[in-house]
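What follows is a single chain, given as structure tokens, in the form predicted on its own.
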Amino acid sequence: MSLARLQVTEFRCLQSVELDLDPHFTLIHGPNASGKTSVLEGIYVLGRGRSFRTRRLEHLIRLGAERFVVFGQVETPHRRVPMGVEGARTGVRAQIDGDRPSSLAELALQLPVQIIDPEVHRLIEEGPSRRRRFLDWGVFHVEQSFVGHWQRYQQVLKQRNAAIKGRQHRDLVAVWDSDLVRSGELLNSARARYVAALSPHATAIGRNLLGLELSLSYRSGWAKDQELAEALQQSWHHDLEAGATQVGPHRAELAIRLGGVGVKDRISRGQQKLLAAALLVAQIKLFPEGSPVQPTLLLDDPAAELDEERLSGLIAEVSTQSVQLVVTTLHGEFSAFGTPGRRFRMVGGKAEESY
């Protein structure tokens, strides 16, 4: 399955746009603050419920509008399934063939969707969080159980932060760890054969790119030599200043080596970039094979950002894998990915198909 149609109204700087994508390629073409981007952020937003430019939801709203929607019709081998998604200053809601999901989760199993960007680099630079939703949205698409998992430990966390917060009596507390501790060691144990299952993908990837030794490992968030509930027991004291939880699977960690040095901030930033898309791309090859959907993949003015010897090793990873392209450009020719099947040109906030 594939992205087959596109509509997106009121949503940053466009009014109304309507396109019809390819299963393989298509190319978004134009000149800058023309609304290309706009166009990839509206995609992600179907599939993830959120944008990867801001945690604010009335940036997306565009000025003087109420609300904005995002519709889109997955391509299925028997038919199309509608999805949509809404955003108003009050909040989001998603739609699936007709249904409300229990969670925008469900918008990922309909498109899975990534995106390689000039912010790639932050799923380096930034703090663990970040990582983590990389790690869970691999995980998601490999363990379907896993959101389940995710969602209750989620859920008692929450509860027993509340608790801590309230400073209730440690009895009170400690009637959540037991859901904490059985949640939470599920969720470990599957990000923990995600990292075993990605590391080899994102080595060989990462050598083809950055010609040196790129490892990963996984670091649950309490000590490797105790259990969780001994570690719940032990971090009382520490919960009780902070005021929550100070350890289990929410304080993960996604630790990432090249060259046998830890990255963060002892890279460059082009390394930085890099070494991200070199993740990213690890990700989509781990995607199960025969599942009934394929991932998009946005590729978000790539030129731009890599010189020619990384935008080709870039490329040629890429083309490796099944998936469907849409990439943004300012010209109309991107002959590194071969020939488009659709290609559009973004004129002031409006599409227009080119040929």
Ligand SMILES: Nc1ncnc2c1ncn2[C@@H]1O[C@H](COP(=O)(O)OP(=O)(O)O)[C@@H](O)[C@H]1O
The other form holds:
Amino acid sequence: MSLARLQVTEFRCLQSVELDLDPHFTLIHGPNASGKTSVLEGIYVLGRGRSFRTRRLEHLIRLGAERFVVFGQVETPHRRVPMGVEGARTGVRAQIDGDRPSSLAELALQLPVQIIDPEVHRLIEEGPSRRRRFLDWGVFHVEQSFVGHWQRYQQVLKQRNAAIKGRQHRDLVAVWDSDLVRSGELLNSARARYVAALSPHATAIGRNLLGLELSLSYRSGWAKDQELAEALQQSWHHDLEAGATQVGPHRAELAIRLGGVGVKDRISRGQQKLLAAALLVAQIKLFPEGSPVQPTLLLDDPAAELDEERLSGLIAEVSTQSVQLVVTTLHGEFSAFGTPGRRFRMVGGKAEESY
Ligand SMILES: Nc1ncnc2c1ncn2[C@@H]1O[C@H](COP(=O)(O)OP(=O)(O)O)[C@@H](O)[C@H]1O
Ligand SMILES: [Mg+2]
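Next up, the form predicted in complex with the ligand in place of the form predicted on its own?
Up next: the whole complex, starting with the chain shown before.
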């Protein structure tokens, strides 16, 4: 099951683009600013309900337009399932097979999409929220009840924080605690299980790509030897001071060590990129076996970021996997992944099939 068809309307520089994608490998080439990354961004928005380049929806809407629409058809054994995301300045709305999903996260169940782009090092360099999002996307595909617990946790946390900010009595804040603890512990254990499963894959890929020992560990967001309930109790004065709950899975971190040292600020930009790519590829390797959906991996101009040896190492890692690749490149003769099943040339925001 892969993304068979993509239609993008009034999105970035793309007025109207339609592509039939190959289930294995599609190449999109063209000069700078021809709209290659925008096509990948369209696919990403379809599977995530958000962009990897910006948080601001108005940037995605073509200049002068009111809204964008990204529409796709996912191939399944029986039929093509339609899905779409429409974005206006006020927000996005999604549709899956004619229904409105209760959460944008449901898009990911139809179209699990991952990107390795020139900004991929931000996964390592930036704060923990990016790494939590990385983890949560992965956990969601392995344990589908996760999204319900996640939503519950976010709702309760919001209520609890509002009560703290409103300077309500401790007892009134504490009414939220049992719910927060229940969903928080579920989140925590699901993430910890996921990191344990991801680790060996990440280590193996890290060794191949970087020649260094990569190790992952999950930090829950409260003291190791405590239950969340106890940590919440102890944190009361800090919470009051800060005006928000200071412990819990919303403060969790995926700690990464490379060659025995913490990676933040210690390794080069190039290593950060490889490390982030290794983590994303590990996540694809961990994708549930026998799952009817196959992940779509977007590679934005990999030739500009990686030398040939690293690039072929990366390719070797994903080539054993059932994954749909969509790759952009400046030149059409890019052959590092073999022959593309389909190849498109972008010219001034339009896509032409090129042979
Ligand atoms: N909201 C928008 N409306 C119209 N054009 C846009 C918008 N956002 C970006 N662009 C334009 O799109 C072009 C970049 O497209 P991009 O997909 O990044 O190209 P490529 O990846 O081929 O270099 C730039 O010329 C940029 O100015
Ligand atoms: Mg680009």
